[in-house]
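For reference, the chain that follows is the form predicted alone, supplied as structure tokens.
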Amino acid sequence: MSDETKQEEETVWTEELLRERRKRAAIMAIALLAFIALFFWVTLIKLGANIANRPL
């Protein structure tokens, strides 16, 4: 490939692009915790009686 192809190649990050990419990245972020949120609450909720239960 010669070097015309590979700048022709090259995504130009525009403010309006960055924006949108960070606009996907925060949501993906917020997602992702409330993923984990509700994991750790499933387990919490599961355990919760179980651990009260158990013999010391």
Given for the second form:
Amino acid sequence: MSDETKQEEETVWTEELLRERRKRAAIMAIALLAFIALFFWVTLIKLGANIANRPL
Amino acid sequence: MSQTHKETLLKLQEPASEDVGSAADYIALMKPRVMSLVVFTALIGLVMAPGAIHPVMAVAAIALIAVGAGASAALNMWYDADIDAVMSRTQDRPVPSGRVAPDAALTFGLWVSGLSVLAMAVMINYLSAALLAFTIFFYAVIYTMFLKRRTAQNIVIGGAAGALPPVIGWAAAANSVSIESLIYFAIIFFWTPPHFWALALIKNDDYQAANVPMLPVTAGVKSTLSQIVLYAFVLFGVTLLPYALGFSGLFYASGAALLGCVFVALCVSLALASDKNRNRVAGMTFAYSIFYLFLLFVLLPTDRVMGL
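What would the structure be for the form predicted together with its partner chain, rather than the form predicted alone?
Below: every chain and molecule of the assembly, starting with the one above.
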């Protein structure tokens, strides 16, 4: 493949595409934060149950 | 900082040329409509299971089942991009339309699959994690890579993957697999063939063009119609099992019988329809099948609440 053809196939990063990309990164960050929060919450629930039900 | 290092850093900050998929494209990659049915049936499995599960853990379990199902859908779209590009129904999907690169879809599917199973094991229990892993494997590998392009029984056997979510939901709450959850599995398993074949009749030209051996392509329309009627009758019997085995009451049984009669009548009228009307009746059968499954799974917990 010649350099010219390669150049033609490369994506032109318009302002709109970059905006979409930033939006995607923000949504991914929110999803990750939600996952971490859920993980933390479930840990607290499991920990609480184990403390309540421990042999005395 | 050396010139080469600076150049490397600048290069890393540039977006990869093929990676133009938006958040909406990645959501589409997870087949949200299929995911909604998975979430719903898994929720019913979880609600119907004996024992109490903390509401936060229930939300976590359902979310992880949804994400796992979405990840297997992404793997399916990665592998099937070539046939999706040929069929009118699927050619606008993110991979065949070029909005998401095949490698990106594969990476996304693998990471999200792995994370959902791992999180299920840590947060909920090992049994539901194992069932989720098996479901993803069955859909992405057994159905997508082996069955779909090889046999007309593709959606019959492959339907097992779509039928497992209520079993996973049940396992998340009760940490067991029981006869009841297996009956929920059987309901979806026997519902899948008439549901998909009704669609395959409408999209027969597409499947033929893509060389996918769906039953109407390999066995012809007449044989498909008799199979649809046969499965509708079997499904009718299977939906009455919760009542026959004493898990559900008369409210469920009468609702399931009524809904089942309508489905059987639709399938029979599809089999008897003229060539001119067939696509219209197939469309009605397909639409009703979704409504039918939804109502069957609504009837199960409603019957328990009513205690008839």
